[in-house]
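Quick heads-up: it's one chain on its own, the form predicted alone, in structure tokens.
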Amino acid sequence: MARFAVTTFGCQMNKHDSERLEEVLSGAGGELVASVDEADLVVLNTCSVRDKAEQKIRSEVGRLSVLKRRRPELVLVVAGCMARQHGAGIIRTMPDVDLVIGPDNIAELPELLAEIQLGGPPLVRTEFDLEAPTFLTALTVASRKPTAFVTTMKGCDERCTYCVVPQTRGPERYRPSDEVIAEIQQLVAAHVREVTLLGQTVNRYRDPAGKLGRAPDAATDDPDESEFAALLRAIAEQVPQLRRLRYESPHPRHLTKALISAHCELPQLPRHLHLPVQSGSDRVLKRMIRRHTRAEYLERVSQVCARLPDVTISTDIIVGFPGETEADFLQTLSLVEQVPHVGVFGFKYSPRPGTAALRLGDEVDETTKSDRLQRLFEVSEASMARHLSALVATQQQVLVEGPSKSRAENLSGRSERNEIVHIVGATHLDIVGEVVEVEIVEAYKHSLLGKLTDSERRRARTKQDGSGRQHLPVVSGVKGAAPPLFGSD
């Protein structure tokens, strides 16, 4: 098996799929390399949710085609949602691609590559595993970090008019709860401390093995009730060493009483909820076939906030959906201000092949879309700035994930409520994967800067020393010397 590189486009599910690709290729004897320039095999794990993502991928294929003309032995694979969406059309329009493989066919990758390496023609394999769904793990890849993704389901039975996911991922197929729990147990044994459960509509989960009992507070007469709250409780009970348990992406309809109770009662669930709304206008929501109203969304959020006053809420919003008027957009802005959300992932509507929204007409022009997106971000950024500023001088529990991407001399992690926190003066301490107490000293645009509290620093140094002795501070002999920045050693 050759040296390989994997480039990922798109959502968290795609990131997890890329880990599965790495696991499968490494298991077949491949060697992961950091750069496509070093690779004999390049896998592009693609997204098809928006046209902009597809254009980036086509541009990357063009760049790799130049490389392939210099190195004809280079094998180029297009995987993921775009592969499923366009299939053989990718080979026709991008003839330098050797293999097109869908999300459900990752396990077949080594076998398909062997056919190509024997001189076979380009191959397309994009079948759904409807009769016998498989859920591959990526334990070796995931255990390199203190956080990991675990798949609970794939596919989607919703029919939002803008979305290609039912076409690219297929209908809903659920993973048995004992498989989910077993994978989490293995990850925790390998020092993973936070797991994010993944699913296109993750909180609609139902156990195909029928092993989960009904969760407390589950309403027997609520058609939106699922077994997701019961799954969360089973994980918390059977994997008590797990520090944090997150999930994405939920649907507002399935934020039920039982799930809200789980958030209140399970310490592993952080004080954060990502709840996509897409629009604040009932007229637009109806055209999207979102199957919830503005009032229902606000009611579910208010129930959460009433029981968890310090919870943070983030959301997804599409602007410029066909037929969206200025009045519709103003309703979206007012909803963002009313909650208020501390994180908004906003996107301009992008027409996608095969979706029902193409038949709606009333296309909003690009200039108006861009203007509305900018106005949305102005409101959401102001809300986030207020939220982050209010956290200065507070103490937060932060799961340390590793070196900061922006400044290597800092560590970085996330608080209980999902704020990104950069920790200064702690890279010499062995705290990656630990939940530590951090004093917030400054608010940035999208993150926070903090330092370990004195008690946390002493605990970390005592643990690292291994002797149980506390380290004494070094006193400078220079008269008037300034104290170390943020209490650094």
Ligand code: SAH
The other form holds:
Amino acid sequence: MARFAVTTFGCQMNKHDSERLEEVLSGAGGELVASVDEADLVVLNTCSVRDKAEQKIRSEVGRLSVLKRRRPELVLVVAGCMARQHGAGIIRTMPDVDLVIGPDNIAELPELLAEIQLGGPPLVRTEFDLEAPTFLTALTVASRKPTAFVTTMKGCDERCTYCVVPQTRGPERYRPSDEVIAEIQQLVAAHVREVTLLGQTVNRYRDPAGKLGRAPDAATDDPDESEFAALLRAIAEQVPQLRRLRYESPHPRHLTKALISAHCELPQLPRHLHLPVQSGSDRVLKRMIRRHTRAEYLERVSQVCARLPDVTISTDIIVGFPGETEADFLQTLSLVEQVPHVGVFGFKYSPRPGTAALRLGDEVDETTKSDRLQRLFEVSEASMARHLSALVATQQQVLVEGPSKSRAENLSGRSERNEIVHIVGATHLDIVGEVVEVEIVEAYKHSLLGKLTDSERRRARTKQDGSGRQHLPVVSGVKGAAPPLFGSD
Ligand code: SAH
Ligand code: SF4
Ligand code: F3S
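For comparison with the form predicted alone, produce the structure of the form predicted in complex with S-adenosyl-L-homocysteine (SAH).
Once more the chain from above appears, this time first in line as the rest of the complex follows.
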């Protein structure tokens, strides 16, 4: 089997799929290499969510085609959402591609590659595993990072009118809770400290094995209620060594009382929620078929803020959805100001094949989209700057993930609420994978700089001497002044 390289585009689910894809290829005798120039097999794990993502991938295929002209034995694989979206169309428009493989077919990769290596024609395999869904599980648990993804569901039944994901990932299929818990137990035994549960509507979870009890506060007559809070509680109970439990992406509709209660009671859960709203205008929300109103979103957020006082919230926004007027956009800006989101991921609406919004026509022009995106960023950057600067001089519990990407002399990790924290001058200490107490000394644009507190430094040193603490410190709440979270309209 060949030397291979994997390039990943898109969301966390794709990142997780790429890790599993690498394991499948390594398991078949392949050798992972860092650059495509050293590889005999290149897999592009693609995203189809916006046209810009696809353009980037098409130009990458173009670059690889040039390489292939020099090295005809180079095998090109297009995997992921774009593969599922266009299927054989990929081979027609990009004839240098040898194999097109969908998100549910990763396990079949070695077999399909063997067929191609026998000299067969390009292959397309993009079937969903609807009858007997399988969920990719980490195989190599040794020498892992302190953080890991675990799939709880795949697909999406929501059908927001702008979105390709229901087409690229198929209908919702849920993973049995005992499988989810068993995988987390394995990861924790291999020193993983933080798990992020993945699913497109992750908080719509239902256990197909029917093994979860009812969570406290779970409504019996609310169609938005799910078994997600019960799953979180079962994980916390059955894997008590797990320090942090995150999840994405939740849908605001399923942020029920039971889920908020779980956040209040389980110290493993972050005091942070990524809660995509997409628009602040009811007219637009309706055309998007988001199934909630502006008032309902604000109501959910205010319930969270009331019960979890120092919680932070981030969101996704689409600007320039068909028919979005200036008045609609101002509603979005006012919502973003009203809920001081600490992160706003803003996107220009991109018409996608096969989506219902295509029929709405009436597109907002590119200049207006760019202008709205810019205005959205100004509001969100100001909110982020206020939030991060309010954290200077506070102490935060940081899970150390490894060397800082921006500065090799620093370590970096994440706070309980998910802020990126660079830790100055601690690379000589053996604290990767630990939760340490850090005093924040400076706020950057999108991250924080901190130093280990004196007591933490002493503890780390004693541990290095071999005489000190062997266990991780106990989680405590975020200290220091929290920024105001719910401004006025
Ligand atoms: N399942 C997740 C997110 C899926 S895609 C959720 O519902 O939250 C991630 C983000 O991409 C979406 O939240 C949305 O803001 C954006 N997005 C999806 N389709 C888009 C499109 N056609 N044009 C622009 N942005 C889009
Ligand atoms: Fe797309 Fe909506 Fe499903 Fe998210 S919930 S994946 S935006 S259809
Ligand atoms: Fe993109 Fe597919 Fe994720 S379309 S956002 S990679 S689910």
